[in-house]
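Take a look at this single chain in structure tokens; it is the form predicted alone.
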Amino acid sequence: MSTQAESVYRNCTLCEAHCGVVLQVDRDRQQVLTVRGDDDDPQSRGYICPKAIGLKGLQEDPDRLRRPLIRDTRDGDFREADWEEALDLTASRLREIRDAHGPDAIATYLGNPNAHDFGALLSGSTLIRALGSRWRFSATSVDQLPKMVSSCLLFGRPLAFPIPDVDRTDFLLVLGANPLVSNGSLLTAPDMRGRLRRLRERGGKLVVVDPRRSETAAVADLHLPIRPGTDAFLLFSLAHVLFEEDLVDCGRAAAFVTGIEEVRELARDFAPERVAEITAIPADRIRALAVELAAAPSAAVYGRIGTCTQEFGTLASWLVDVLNTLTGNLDRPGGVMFPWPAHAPADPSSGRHGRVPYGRWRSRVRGLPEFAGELPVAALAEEIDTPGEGQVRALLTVAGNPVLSTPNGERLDRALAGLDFMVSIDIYRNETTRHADVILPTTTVLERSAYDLAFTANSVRNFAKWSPPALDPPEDSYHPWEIALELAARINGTTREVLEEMMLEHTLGQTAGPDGACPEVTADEVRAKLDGAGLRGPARLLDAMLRAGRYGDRYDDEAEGVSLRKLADAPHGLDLGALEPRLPEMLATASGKVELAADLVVKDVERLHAALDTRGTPQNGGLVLIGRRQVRDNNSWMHNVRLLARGPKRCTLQVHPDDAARLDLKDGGEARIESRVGAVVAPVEVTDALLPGVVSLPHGFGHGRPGTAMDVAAELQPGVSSNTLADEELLDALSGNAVLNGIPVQVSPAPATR
């Protein structure tokens, strides 16, 4: 018997976009009919890009875990088993260790989909903290850890990223970042072609750095192709100019703003003659950029992943706000702005510190420096296979697969094989967690409700959607939430339930009584009303935070703010309006200013100047390696879902023209290669989108190896690792970040095969 189909209304949480999307479900078999765009959504209004089906296809994935899996210490193979074998066997292995070796013998590694789970955010820090260790590791120092070392820096908050007002903008200037196939990264912007169209329609002005003529930059009003790694000495030559034509001015920051004459001192040798060479962009055209940043009614600049995975990254990302900042379009409608999401709190006051959480404590065999609790992720490797008193032994990885996603993965790959154990929260069987004892499968994003946590700080509009789960889950079945508050108390020899309790009371604080948001409210008070709503776990929190937010409630049932109970019930979202004002009362340094000359920063503009005299087009036919990104991948894991990885091979080698002709590459053809740590072979495509002397391999691919369980992607998109060929030994030595764009490469056609 047929039954109706419902509409489930969510966003979907595969990339920062977070798209409306119009689910039609089957509540009777439990199936996803159909995904759609959302035209009621205020942010997305209808627009999705092929990534959304991959809502229904991982769903649907026959090679998705859905028991937990442990290793057989007889034959090594994995075997299925139950929660509680599983949950007690990674408790105990973990606290042997701890007990045995100390807690820094235990690392932990978190992958980019934690931070599109509000409940793995709340609950993760939970279990970390049981560990115990500081060994902690994620996907940040392999994409956005430059732009957290300069926002902490120049603005007091890791997080506080200046966003591109790009819907009022008169000019947008973008390095190192591809939004329409990207749909923005830290810059969480539906729809960016219609966005960029209408910035040409009201008559403003796109420009493209690039060293790749990418999707983006084909439709920009100028495209200016750059030599990887080298934005830090174009934006400095841009600010050189800015001062020696007397065109900065700071508009309404400027009382706001230190550091300026220092910057001036700073940029003094950058004129655009000396780096012309370096960058391969005209000394006049960098001018006429300068001049034409500074005309502008309005203007942004952005730069993301190409601008901090290179060896000058912090650098580079904080020139991107140091020009935005002298410019005069620093928290100003049309340049860049801080928003306010609904879950922050009322008081942009809270939690200033002035401090930096920079190099409290270092790693073991090279010394790289802590930031904000984490080390950087190229030592990992090193860290697990170098022997001595501190070695890591036991690693957990949640939703991550560092072997793929992080600098030299050969040898992670088999610096895995030697731990004492290793646990992974993860749906897939992949190149990392093929090496643990146990995994532990979760629920799927359609399983588990949803809220933006992250990505709504990086909104080019104040926006708010509640995503209520548009299946249920298996009866036997954990959300990430649940795994790790499980572990954290099994570790430490108590229960859930007192773990969910002291979550609550932190919140609490925060929020209520005389320390917190709140406080004409009791603690008590507010616990009962979110008693009475229902709740449980992270949602419980998440509405406690969201009714003493800046457009909450206070806790007044009958007031108009904000509460999740509302949010539910606005079901394709709330727009909360553009961004605002909000200078200075959200910098959090210890001058309550915007610091552009931190002494962090100025001590390693050094650094950049002695790179002034021996940076140049690259000798000896040497090439630099650069990634890609494409509209149908994210990171590794979508490439098991069909639907996406159907079609042409995509993890090809683009190569210059000049380039192919030189080295007798053939388009079709394969090519070899090699780096400082590894080779690969790939397909050759020739392209003129390429600036000579740099290729062009994308990420996340290098399927099939023995052990996986990803026959979609193994058969369909197999591909090789480009992180094969980073070096785990390049890093932008302020923050540790690895250098994944600009790795000298040689490059020659691969030997016949048969």
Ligand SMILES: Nc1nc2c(c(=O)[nH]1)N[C@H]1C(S)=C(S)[C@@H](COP(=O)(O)OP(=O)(O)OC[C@H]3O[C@@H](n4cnc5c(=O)[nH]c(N)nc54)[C@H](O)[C@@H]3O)O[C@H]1N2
The other form holds:
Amino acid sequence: MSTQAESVYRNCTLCEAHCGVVLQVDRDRQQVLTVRGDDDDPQSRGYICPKAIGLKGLQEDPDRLRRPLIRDTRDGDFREADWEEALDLTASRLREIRDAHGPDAIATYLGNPNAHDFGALLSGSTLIRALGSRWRFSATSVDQLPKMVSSCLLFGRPLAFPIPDVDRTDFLLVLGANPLVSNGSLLTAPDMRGRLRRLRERGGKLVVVDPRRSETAAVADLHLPIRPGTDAFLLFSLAHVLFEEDLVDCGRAAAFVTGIEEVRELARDFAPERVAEITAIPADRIRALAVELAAAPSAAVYGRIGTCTQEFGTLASWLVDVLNTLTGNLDRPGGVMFPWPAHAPADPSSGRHGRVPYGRWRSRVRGLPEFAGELPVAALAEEIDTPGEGQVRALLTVAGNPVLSTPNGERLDRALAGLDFMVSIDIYRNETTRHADVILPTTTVLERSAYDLAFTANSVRNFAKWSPPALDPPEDSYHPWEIALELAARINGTTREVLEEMMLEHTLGQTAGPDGACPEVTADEVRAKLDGAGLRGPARLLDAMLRAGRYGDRYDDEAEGVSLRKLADAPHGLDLGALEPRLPEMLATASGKVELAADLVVKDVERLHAALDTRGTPQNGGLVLIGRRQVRDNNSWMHNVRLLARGPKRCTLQVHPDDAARLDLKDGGEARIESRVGAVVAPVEVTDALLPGVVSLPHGFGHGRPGTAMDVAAELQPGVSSNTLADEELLDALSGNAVLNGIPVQVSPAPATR
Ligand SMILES: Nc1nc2c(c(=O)[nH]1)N[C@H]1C(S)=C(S)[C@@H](COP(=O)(O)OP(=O)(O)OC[C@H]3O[C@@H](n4cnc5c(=O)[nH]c(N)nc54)[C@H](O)[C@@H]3O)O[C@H]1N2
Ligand SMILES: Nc1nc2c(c(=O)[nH]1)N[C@H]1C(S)=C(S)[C@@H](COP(=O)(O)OP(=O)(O)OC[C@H]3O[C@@H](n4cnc5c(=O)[nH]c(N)nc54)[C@H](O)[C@@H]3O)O[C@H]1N2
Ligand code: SF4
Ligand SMILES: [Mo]
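Which structure goes with the form predicted together with the ligand, now that we have seen the form predicted alone?
Next comes the full complex, this chain leading.
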């Protein structure tokens, strides 16, 4: 039988780069034949990384869940169940627990893939609100939380991230990011290798600050190895030099900036000569860097995971943008700017409020502060395993694997086993979901339509793309948004239709009518248009947002602007132009200015001072652990795709030759790595890429535990979990973000090789 291959253009949504791909699909068999880069996608121009090929493997993986699973007894096996039974059971168990113990007895954890699915993003809050719990956790607090706190204090918006104008800048200073491997984070810019090559070809300069000579550091003009966790000292000393040498000039942002004098005072004690020892970067290097940064015609400072998941994460994140501001690079081409996504309101200033959503409630056991409605996930295990009034008794996880991705994963692993009830919305039975009483699998990314609702706000160019499903969702399957609404409806005794209507009304209120973005049309007129377009669910909300947005057609069918239909007619996506300055309207602080010296950060500088006074070079043997992303990994969850998992074992401990010699560790031998909270054994890889005193182990491994069903991962890349070593008590004190880089460890030869 001959079959017709059809080309489907879409985005790969596995990471933030959201590259354009073209899939050859066999419609009859509902199979993906090939995956390639889409040369006509204006953002990615054909670039893809090896993970894109994994989309096919993911689709075909026999271990991927397609039917709900229910466990009848705590220690029993799972059985397949039909949707009605699984959804009803879940809702009734959650209701029982809420009625008996109050809503806060149910915690929620949202994982990373939620951010890549617009349906999940638009419906998730309805489910969370239906539960009514304040005990909300997510991957945010093992990731970008410090940047959110910093942006909230500086600009008044937790999600306003100044994005480096990589394509036009003359000088890019990268700290704690490895975009050549990660493909960029809070920086949607496919093909960073090409972009950085072009930066250097046009005479620009790339400087990378990283404890490891990362793949990105290896192509930089200058690599400055830094002691983990000390970026705030370095960045403060750069500010110090700018003030000392009279190089501060905020440029076009100057009229919108407050707090410069306070920063000058704060930076006074952080002279390069004082921070050189603690950072391991010579003072003259720091001075030269400051001068170069100020002298560049345009420059951008960019910090990511390495600067967030560390002891001074918020201060480091804040200082990144302080430096952008002091050098006049905030809000100018070649510097850092705020993108303007197509779905964002045309008049963002309407959201101005000036409140900082911080510490309005605190976790029960340790008193950690809430931020923007969430608690630090480092507190999740103790909230479950510490008895007493207010103890968490049930957990909902949605597309997350916190046993492998959050600190002291072993404690969480044990805590989950003791819950009264756990439900996971997930496509695998993995280290986390094996503890669930019910697992509800969703459609796959290829069975859903795609629009990038989160990361277009971090894109190097303004950009919009909508893709249809590449494959038909199987009969009797549910999209993430459908599961969210089905559960929310059952929990609160309503229907999915009623909830959809509430969501639509909310969006209509924002986009049409007297208080909406398009007052010239009424909500009823808009409703009729959306219905006429045959849209339902989140696609309807998205269309309303797009049409009322900056580039939208304002619901005028004859007009030029963007709508979902227009995007559907542009299968490679629409390039909406280079980033443009737009600072004033973005500012939502109380003063309406960039507040460089907000109270919370100023107070946290005391902690930095204390460390400067008490700490010098770590003593001989004072090893610290950092992470290491690798091209074919995707946090914890794609090791079951054979094509991505094959090859040498990737979960190795990298060690500097000096440390290896001192500790009697052999390349290819085994090492025991121990922290305050746990110990693991991993193969040793000796390499001079690391700063002495630093060892590196990737995260997201530790597969093959009983009760999991990811056979390929267990066979090819079992590894160990670096979060067995990460200490839930080591936090960036201000934000509560976990310290995943700079964990004190002891390393010794494992008995087998001794
Ligand atoms: N030590 C250390 N720890 C880290 C990090 C580090 O650098 N070092 N990085 C941190 C970062 S940046 C992040 S973002 C977190 C990630 O933390 P998590 O989000 O908790 O972990 P992931 O491994 O991304 O797990 C994603 C889950 O989503 C499921 N999934 C995939 N596709 C779908 C889908 O279509 N529908 C549903 N319902 N589920 C799906 C997968 O099966 C998996 O269970 O890890 C953090 N942890
Ligand atoms: N292949 C692949 N790509 C991914 C992911 C993946 O798991 N695999 N995960 C995705 C996710 S969820 C995210 S959030 C992004 C993250 O994207 P990136 O932020 O680019 O993440 P990493 O590649 O972990 O790079 C962090 C770098 O920080 C360095 N570092 C560690 N500690 C310190 C420190 O104290 N100071 C400084 N200056 N540097 C330090 C590390 O050596 C490393 O090179 O990647 C995304 N892309
Ligand atoms: S970099 Fe790779 S994983 Fe990320 S979107 Fe592009 S192809 Fe997908
Ligand atoms: Mo992340």
